[in-house]
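Given next, in structure tokens, is a single chain: the form predicted alone.
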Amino acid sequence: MPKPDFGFAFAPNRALDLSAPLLPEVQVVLETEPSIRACMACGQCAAVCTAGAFTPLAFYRLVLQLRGGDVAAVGERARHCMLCGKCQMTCPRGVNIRNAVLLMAALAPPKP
């Protein structure tokens, strides 16, 4: 007899683990822009991105993505920042956030 299928399955685990080392390019980003540590991925600058309304662009997400290890994904989504700055304006905890974006847009390979 099969088993019944409910329409849902089980998401992978997607907790990060902060102990583990990070990648080579993920330490220059880090080491460059030390205020990426301070992010908390409160959520608003997504809240206030013009850009993010029409593309996958959330900083904190990016930051959440670059302390996974999916460099080339961070890149691809930060190329869509129009660096207007509204999102840093707005951060609780100052971080300079236009030069994050700039530093993780930079990790994204080249474009033929």
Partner chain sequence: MTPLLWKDYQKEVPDNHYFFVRSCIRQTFFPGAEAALLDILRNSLGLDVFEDRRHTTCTGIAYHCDLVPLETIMTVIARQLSLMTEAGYRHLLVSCVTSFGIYLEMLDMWQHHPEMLEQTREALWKSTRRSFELPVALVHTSDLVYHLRKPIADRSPHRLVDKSTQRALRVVDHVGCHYAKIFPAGGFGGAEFPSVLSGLAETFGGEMVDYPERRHCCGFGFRHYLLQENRGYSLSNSRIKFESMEAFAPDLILTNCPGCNMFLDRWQYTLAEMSGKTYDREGKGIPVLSHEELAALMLGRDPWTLGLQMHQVQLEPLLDKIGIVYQARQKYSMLAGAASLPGEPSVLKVSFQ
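Owing to the predicted nature of the structure, the values given are computational and were not obtained by experimental measurement. Whichever C-alpha set is largest while still superposing within 1.5 Å between the two forms counts as the rigid core. Numbering follows the first chain given and starts at 1. First, how it differs from the form predicted together with its partner chain.
Core-aligned CA deviation for Met89 between the two forms: less than 2 Å. Core-superposed comparison between the two forms: the CA of Leu102 stays below a 2 Å shift. Put the two forms on the same core and the Cα of Pro24 is off by less than 2 Å between the two forms.
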The other form holds:
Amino acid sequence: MPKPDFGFAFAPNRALDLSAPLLPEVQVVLETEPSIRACMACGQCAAVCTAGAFTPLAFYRLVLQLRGGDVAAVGERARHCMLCGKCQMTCPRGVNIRNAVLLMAALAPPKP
Amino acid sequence: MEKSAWFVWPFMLGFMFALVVLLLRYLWWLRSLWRRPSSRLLSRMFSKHSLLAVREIFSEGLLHLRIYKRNRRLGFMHMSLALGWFMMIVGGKFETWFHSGQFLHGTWYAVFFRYFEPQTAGGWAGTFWLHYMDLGLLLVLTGLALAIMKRIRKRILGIHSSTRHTLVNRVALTFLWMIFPLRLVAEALTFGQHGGGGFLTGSLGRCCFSSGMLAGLELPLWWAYSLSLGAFFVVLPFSRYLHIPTEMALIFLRHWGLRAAEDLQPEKALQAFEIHACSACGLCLDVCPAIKDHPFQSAYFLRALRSGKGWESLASTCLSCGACEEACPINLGLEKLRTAARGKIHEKHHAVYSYLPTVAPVETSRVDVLLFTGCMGRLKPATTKALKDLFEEAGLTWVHLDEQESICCGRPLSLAGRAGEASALREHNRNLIQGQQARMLVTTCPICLKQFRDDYGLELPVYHHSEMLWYCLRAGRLKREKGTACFSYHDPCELGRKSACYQAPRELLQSCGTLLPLEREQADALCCGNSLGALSLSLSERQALTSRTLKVLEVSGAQSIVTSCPLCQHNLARQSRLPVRDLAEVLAVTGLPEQHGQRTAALAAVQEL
Amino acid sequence: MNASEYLPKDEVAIIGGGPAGMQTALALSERGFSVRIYEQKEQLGGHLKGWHHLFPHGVAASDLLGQLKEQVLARAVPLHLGQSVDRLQKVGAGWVLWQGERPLGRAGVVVLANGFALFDARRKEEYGYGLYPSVLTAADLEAVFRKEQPWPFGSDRMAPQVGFVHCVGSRDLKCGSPHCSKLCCVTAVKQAMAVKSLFPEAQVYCFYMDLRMHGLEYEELYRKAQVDYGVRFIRGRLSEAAPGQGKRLHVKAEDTLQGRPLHLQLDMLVLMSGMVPAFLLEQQERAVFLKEPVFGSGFVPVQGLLAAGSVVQQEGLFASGACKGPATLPEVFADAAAVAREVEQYLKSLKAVAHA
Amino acid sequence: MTPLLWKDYQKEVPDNHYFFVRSCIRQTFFPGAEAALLDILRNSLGLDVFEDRRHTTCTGIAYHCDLVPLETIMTVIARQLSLMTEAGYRHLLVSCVTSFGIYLEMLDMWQHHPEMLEQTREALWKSTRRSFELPVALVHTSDLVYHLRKPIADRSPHRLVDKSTQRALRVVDHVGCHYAKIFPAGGFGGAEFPSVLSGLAETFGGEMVDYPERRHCCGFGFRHYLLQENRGYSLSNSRIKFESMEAFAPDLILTNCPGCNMFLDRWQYTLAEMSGKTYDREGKGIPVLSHEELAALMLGRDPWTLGLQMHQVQLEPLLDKIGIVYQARQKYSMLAGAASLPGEPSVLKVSFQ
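Here we have the form predicted alone; I need the corresponding form predicted together with its partner chain.
After this comes the whole thing, all chains and molecules, with the earlier chain placed first.
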């Protein structure tokens, strides 16, 4: 029997489930670039971001999303980064942002 | 040939084996060219380019002039080994031709000629060949002695670090070291028993090996010589000694117009030859700013590429400062290879820049200068302000292209091996620049400078602000009086080694003060540690490199450190005890005398707060 | 000559005449020890001289300083003003104090109380300190409050826009200061409130990473600033300051709670410069050098958890106050008492050994 | 001071003499349930429960959709109360949780704004020439069933226990938002510690599960559901509840509000169609019962007379577990003769014997 069209759909669950284990691909990113863990979401990266002037790219939010397991969204957004390194220069915690972004961008499904 | 010739077989088998393996490997590397020969390559093959290649093989493959220029002792070592062996190969051919009257012989004949024809006499010409061959042998033995010394105490050869070798390489090295002493002893014994010989072998034979009791040792010694030769040839195609034939092949291929690929293909075309042409001479080690902390120097990187293991971390921790490429005696394209490797690591990265605004064409009046300060320029307002003051002073009109919003030039992506991804950024900036009417483009960031020059194909000339200010100074548009200030100047990698701009900043500084000489500067300058090339170098590792660089820069007498790259300045300034300023700031502050007074007073007032 | 006999064992030399030095001197003097203060400046007071009023109660800094000075004078503590000690030499059980090649004095015990230095805000060039006159540090603003310096905006501005940037040179590995200076947060709140009381129409913004209101009544002050003074707290770091309209500054930041970039025109930008070491302690076997700090060098290290001020591996050398790390004035005063007690115990133990 | 707090949320429920008002949704979707409840109260327990056939909807649905002004709903409520007054009752028994919330709200408003009460009296008088008294007790049917849980359980031949394994059945409850979230003192246990359903289930021997999203809305939300564009929002909220209870593998969802009963039942089908997922382990869905349906089943009423064939998730597995004997063939035979079988969903498993 064909599925009926209800004319509406449910929104995916927004709640973070911290009891679920970290996704393996997230773990790989965190282990390859451990400095990501030092992020304290101060927002310096987003404040100076060259791409951030045009698109809602903000590295600290990528870190939060990555830890929340929102892998596809992180990957898609990380692809907007120009890798200019300005954020890395000003990051007070010394996060290797460029490497982290490259690793994050690889999380998105491959480009068609 | 009455004597038994069985002992030549180990050499012959080894030699044939090496020849076959080499041929197969080279054919495999060149498979794409084999299938689709390029007309350019073929046309260059039969032209002066081949002669030029022969000349380079002579100067670099045999004489090792570039190594010699950097380090005489090391250069002599390489030269004596290569040239001596070459002399013996060529001389051996001529000698056998001369004595037998026929040109073609089995390969073994020349190699073991002394065994077969110990008493050959041929008048003065025969004597010449005897002494000539001994000279070649002596040269090789001298090189060998130096090589052994280098293994024991590298300082004797004027180097601080040498490569650590793998097992195969050590085996090959052992056989190589055995070959020539064995030849010496074997020839000396033969001459001692049968008479004759040159100044080295003949004299040694007469004084030590003339006793009849030693006659039984003659054949075993020639066996040992042949065995060590044969064993070396068997190991050669799998050891770093593959560099000997590969370097020669590489020189030809380069002269015939073959270029390395942009992406990593370690078993294909020119890249394969480059990777295997490295002799691990160690020059890249000594110049590397991170030599004590990281083993990512090119010799190790290429070795990792050859083995296919571990190259990833070496590629992503390296600073890409370009010091090794500058030092490499066979001009390997190390930077390109490294970025190719990074691109391979991050091949899943695909940038999306569809959000970029479209550049609307603007109707503007013609100006002298288009100023582009780049991403980093926004963090350096003092530089931009100083530069604009200097433009005013020089009477130049300008437009600050990216005053409101800037887009990355694309070089950081290229350094990460994702050059292709940067095309959208380049396109955007190109539109921005081409919409304007100006005489030149000036950037304050050497990273942008390199990208604009190399990859943008702009019609108007691109200058770094140090070059541009230097032209102003020479043209008399800026006038400076030599003050009492003492500077030490830090050469940014991207401006110095990558863009060959050393003179302009130096002359600018000398025009207003004293520039102090440094232990390492210009092409030898150290990286500030903040290079965009390194992807996974941690902050503490970067800071350690910065302190090392600062140690060089904080020479006694220096009142301030001057540089001309926003990245270097930012990085050095946070860690330095001396003030670190951009060239433009220095020039603006040490401006005209009355301005000078005002400005320092204003600065002092603010600093006193 | 036996040097240890020659040295005045019971005499204590205090290096630094700020609140820590004065309070330690008083505490020791009350316990009957003879004390001397060596101060490099011509006046006592240290950083306290430059403050206008103090958090959380708004006491005038000059009042507190006056009280301290009075007590020091009343106790007739010998003062060596304008004398900068740069080397301490261990002789027997005591110390000889040097300024360059000149011996300044001798003492059985030395207490370091040279306090802290303020982070040089020019090292964060993107904030434009030293480049734009409207960018001040917290110390500059205190000078403005003390009327030693004019407001950076015109007197016609009744409703200035003012921004405070927290954590300038604190919690910043790149600047070599990984620690939290802990009192900039409450200082910013205090100063923001002061600006609001002087210019009730002003708009005041605090750009912070985390607000650390650790002290007694600080949290109350923070709430007061929000509710009664209308100071706006924005969680996010400033990216850069650039010239704006007229004499104003154009600043950009990320509001991390909204997740959006923000722009603002400001008449005054105040940088909360953190506390960094004022000197580097280079310890050698028989001498201690007080040197200019290098990148990333720390505060004076003290022994273990139980000791208040015994300097690591140096018998008879103590440290008091903010030279050991960021501290508030009440903390400095409490510390001075604890250090004095430790010095007393040390001297008693020496006597006991001598008698035995 | 927790005991004091608990005292606040204990409710006085009169033992007898009720004026009963019906629920629109229960009437429409679960018509057998109200009949069964009245039958239990009157015939099994011998209570005096009076119902005036002239009473109307409380207009709560329209009120929560912002379609009916306050004055109108007050007048409608006043009319219901006038019927109660006319019949000589002082205890109002409400079948619908939303109606229950509406009555509470109007009484509360009249208490704080006596002038509104006067206006309402005037409006009712002008339009119908009726007058009314305020009720002494306002009781939801679940309150009454909870209050009478012991006598009901004593008469019950069944228990909430798996007959074959003697395992207590796991019950998740869903207390409707309007029951105690608006006026916590109006219900047993308030909004935080709802006990009106859990107490009932435990009396029958079931095992209560305090799942994380127990207090979350069922997703009805009136205007969220009633506009088709917003319906996904309603569904998403229901999904949060199901995701939360899934891990506890409940045997039964127990509700007190007819709206919730319908949503938690019907949305299981919709979610299964949209996402292919059911929240039980066998793909049959989690059975949903309201308090009076549960009481009727426990007392041995026939499931089909009770109208359980109106549920989307089939109840036969639950009936089998409890050990209730039923005539499978009778399920779809209506008064007007055998009806045609309903269509079969593509995901949710059903069986027609």
